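Have a look below at one chain only, the form predicted alone, in C-alpha cells format.
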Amino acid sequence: MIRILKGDAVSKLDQMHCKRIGQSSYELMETAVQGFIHWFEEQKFTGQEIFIYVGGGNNGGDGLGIARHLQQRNYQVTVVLCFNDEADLSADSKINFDRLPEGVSKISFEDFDFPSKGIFIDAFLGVGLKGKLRDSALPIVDSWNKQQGVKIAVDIPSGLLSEGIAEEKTSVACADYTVTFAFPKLSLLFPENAKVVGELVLVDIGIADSLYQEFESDLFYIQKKDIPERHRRFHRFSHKGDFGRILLIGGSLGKMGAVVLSAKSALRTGAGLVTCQIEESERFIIQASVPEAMVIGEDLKDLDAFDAIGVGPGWGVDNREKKLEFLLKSFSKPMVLDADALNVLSQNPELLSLLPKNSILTPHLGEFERLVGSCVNHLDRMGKASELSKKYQIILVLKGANTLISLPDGRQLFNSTGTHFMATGGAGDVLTGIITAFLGMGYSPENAAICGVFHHGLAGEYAGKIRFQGTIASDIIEQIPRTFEFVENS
C-alpha cells in the first residue's frame, strides 16, 4: 500500500527520488507529464480546442509540458499565462516554457477571451499552496469554474489545500477529473470534496514504494497490486470446509431481501458452507432464493461450529439487544457486524466492551455517527473512527467513496475501487456477505476487511460499467467472479 503524505513532503520526496536515482527534477516532471498523457489519450477527447491554466510554480510547469505533448499529437492548444512574468517561473516550469512549439497559442490571463466550450486543463496552482488563495488568483479560479467543457485538474484543483476541506467552492477550481501524481493528496478523498475532485485518478511516476517508509504518516492507499499478496491459495484437494463455515444472522419481515443478499454474496465470494439465521416464518424465502444456503431458526447453541459469523442485514432493532448480547458472549471469534446489528449497539453502547477483538464494523456515515455522534466533516469523522479502533481493539470500515478501514493499531487505509453506481439499496449487504466469508476461509481480520472492501469496490465498477445509473445490488453480486479473475491475473 502507498503512504499518503503531507502536502509539504511532496518536494522532499521528488528530491529524495531524483538523489535515489540519478533522475534530474525536470526529467521526473516529464515523467508525470507523460502518465498525464497517457491518460488524456486513454479518455479519447476529440474535437474541441484544449486550454491550459498556467502557473509559475512547478504545476505550471507539469501544464506546459502536458501543451507541448499534446501539440505534438495534433490537438489545438491555448496555453493561459496565469502569471505576471517569465522571470515568475521555477526552473523546470522555465525549461517547459521555453520548449513549448510554435503551434502553442500563449495569451495572458488577462487578455484572455473566453470560449464557449472547450477542455479545460488547470495547472495553476499545486500542492504547495498554503492558506487561503490571495487576490489577484480569486479572478482567474472564478472564470475557470465559469468555462463550460470538460474541466482536468492536474495534480491536485487550485485552491484546494493537500490536507483541507473546499468550504467555499468559489475559491476553489472545479474539475471533471482530477489526475495526481505519485500518491493521492489527502483532501482527494474527502467526500465533502467529491465536487471539486470530479473522477480522482493516480498517475505513477515511478518513486519506489521504500522511499515512502522514510515519511511518517498512519495513512494509506490501497491499490490493485496490494490484493494478491493478502489472498490465501488453495490446492486441488481443498473441500468446502477449508473454504469455510459462515453463519449470517438477519432478515425480518419484509427486509429479507437484505439475508438473501449477504448469502449470495458470500457464496460468490467462494465460502464453502453458508448458513443463515432467520426466523422460521421466513424460512422459505431464503430456502427458494439461496437453494445453496442453509436455514437454521432461533436455536443457536453450537456457534463453534462457525467459522465466521456477519450479523445484521434486515435484522431489525426490536428485541435484538439480548440476542446480540448473547452472540458477542458466546464467539470468541471476529465478527462482521453490519446495518442493524450497529443500530442496536448504538442503542445499547455498554455492548461495545464485548465484541470479539478485531471484530470488523462496517457502517455507513448514519450508523457511524448514532455510534459516536455527529461530526464537522471527513477529518473529524477519522478522527473518531480511529479513536473507536484503538479503543475497542476493533476494525472499522466507514462505507462510502474511498471507504476508510481504521485499524486497531493506528492505521488508517483508503480504499482505490468504486463507483457512484454503487449507490443503490442493499450495496451494504454485499459486503457483509464478502468480508464475512473472506474471514470464515481464514483471511486476517485485517486482510478480510482489505480484501472485502477492495473486491466488493471492483464488482461494483464492472456492474457500473454494464448497468450504469441501473445497477442494483444483485448485479454488484454477479461481477464478483470477475474481480478474482484479475487476482489470478495480476
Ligand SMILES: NC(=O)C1=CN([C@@H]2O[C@H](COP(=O)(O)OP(=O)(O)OC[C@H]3O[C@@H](n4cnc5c(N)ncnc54)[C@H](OP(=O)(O)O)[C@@H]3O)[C@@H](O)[C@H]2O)[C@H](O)CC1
Given for the second form:
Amino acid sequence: MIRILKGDAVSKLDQMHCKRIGQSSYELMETAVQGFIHWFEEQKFTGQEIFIYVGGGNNGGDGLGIARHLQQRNYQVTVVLCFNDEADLSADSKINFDRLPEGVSKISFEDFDFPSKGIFIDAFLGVGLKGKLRDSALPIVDSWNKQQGVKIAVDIPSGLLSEGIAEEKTSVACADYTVTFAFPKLSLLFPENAKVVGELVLVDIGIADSLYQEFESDLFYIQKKDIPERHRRFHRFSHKGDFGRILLIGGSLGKMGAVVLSAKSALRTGAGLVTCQIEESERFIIQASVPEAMVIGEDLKDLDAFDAIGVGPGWGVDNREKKLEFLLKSFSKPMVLDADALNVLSQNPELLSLLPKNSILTPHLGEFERLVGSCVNHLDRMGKASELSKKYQIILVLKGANTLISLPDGRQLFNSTGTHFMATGGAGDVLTGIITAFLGMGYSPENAAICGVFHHGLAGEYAGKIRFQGTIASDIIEQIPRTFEFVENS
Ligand SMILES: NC(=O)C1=CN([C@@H]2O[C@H](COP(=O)(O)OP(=O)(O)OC[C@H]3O[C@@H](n4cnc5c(N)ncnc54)[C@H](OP(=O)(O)O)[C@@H]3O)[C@@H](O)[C@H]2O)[C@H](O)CC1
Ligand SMILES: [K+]
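Switching forms now, from the form predicted alone to the form predicted together with the named molecule, please provide the structure.
Up next: the whole complex, starting with the chain shown before.
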C-alpha cells in the first residue's frame, strides 16, 4: 500500500530515490513528464490549442517538459510564463526551458490574452508552495479560473497546499483533472477540495515502495495491486459453509429494499448462506426478491451459528436500543454496523463500549458526525475517526469519495476506487452486504474492510460507465463479480 507523505517530504524522497538508483533529478522529472503524456494521450482530447501555465520551480519544469513532448506530438502549444526572470528558474526547469522547441510559443503572463477556448495545463505551483498565495500570484490564479476549456493540474492545483483545504476565501486554480506524481498528496483526497481537484489520476514515477517505508506516516492509499494478496483462496472441495453463514439484520415497513440490496450484494460477493432477520410481516418481500436468501423472524436468539452479522440497513431506530444491546452482548465476533444501527449508537453512546473488538462501522459523513459531533473539516474528521477507532478498538469506514478506513492501531487508509455516479440511495447497503460477506468468508476485519471498499468502488465505476447518472444500487451489485475478474486477472 502506498504511503501518503507530507508535501515537504517530496524533495527528500526524490533525492533518496535518485541516489539509490543512480538517476538524476532531471531524469526523474522526465519520468514524471512522460507519465503525464501517457495519460494525456489516452484521454484523446482533440483539436484544440494547449496553454501551459509554468512557474519557476520544478512544477513549472514539469510543464516545460510536457510542452516539448506535446509539441513533438504535433499539438499546438503555448507556454504562459508565470515567473519574472529566466534566472529564477530551478536548475531542472532551466534545462527544460532551454530544450523548448521553436514550435512552442512563449508568452509572458502579462501579455497573455484570454483565448476563447483551449486545453489548459496548470504547472504554475506544485508542492513547493509555502503558506498563503502571495498577492503577485493571485491574478494568475484568477485568470486561470476564468478560462473556458479542459483544465488539468500537474501534481496539485496551484494554490492548494499539500495538507490544505480550499475554503471559499482561498485562491486555488480549479481543475477538471489532477495528475499527481508518486503518491496522492493528502489534500487531493479531502471532500472539501473535490471541486478544485476534479478527477484524480496517480502517475507512478518508479519510486520503490521500500523507500516510502523510511518515512513516518500512518496514512496510506489503497491500490489495485494491494487487493489480490488479501483475498482468501478457496479450492475445489470448498463448500458453502467455507464461504460463510452470514446474518443481515435490518429492514422495516417501507424500507425493506435496504436489506434486499445488502443480501443480494453479499451473495454476489460470494457469501455461502445468507439469512435475513426481519419483521415477520415483511417476510414475503425478501423471499420474493432474493430467493437465495433465508428469512428468520426477530425472535432468533442463537447467533453463534453465524460467521458474521451485518446490522442496520433500513432498520429504523424506534425500539431498537434493546435489540442492539442484545446483539452486542450476544455476538462476540466482529460485526458490521451501518445506517440505523449507527444512529441507535449515536442516541445511546454507552453501547459503544459493548462493540465486539474489530467491529466495522460504516457511517457516511452525516452518520459520523452524529456519532462524534460536528467536524470543522476533513482533517478534523480524520482526527476524530482515529480517536474513536483507537478508543473502542473498532474499524471505521468513513464513506465518501476516497472512503477513509480508520484502524484501531492508528493507520488510516484512503480508497482509490469509486465514482460520483455512486451517490445514489442504497449504495451504502450494498457496501454493508459486501463487507459482511467478506467477514463471513473468514477475512480478517481489516481485510474485509479494505477489500469491501475497493470492490464496492470498482463495481460502482463499472456500473457508472454503463449507466452514468442513471446508476442505481442494483447496477452496482450486478458488477461485483466483474471486479473479482479484474483484480485477480490483471
Ligand atoms: N517526486 C515527485 O513527485 C516529483 C515532483 N516534481 C515536481 O516538482 C514539484 C515541486 O517542485 P519545487 O521546485 O519543490 O516547488 P514548486 O515548483 O511546487 O514551487 C516552487 C515555486 O513556488 C513559489 N512559491 C512558493 N510559495 C509561494 C507562495 N506562497 N505564493 C506564490 N508563490 C510561491 C516559489 O517561489 P520563490 O520565489 O519562493 O522561489 C517557486 O517559484 C512537484 O509539485 C512536481 O510537480 C518533479 O518534477 C519530479 C519528481
Ligand atoms: K500545479
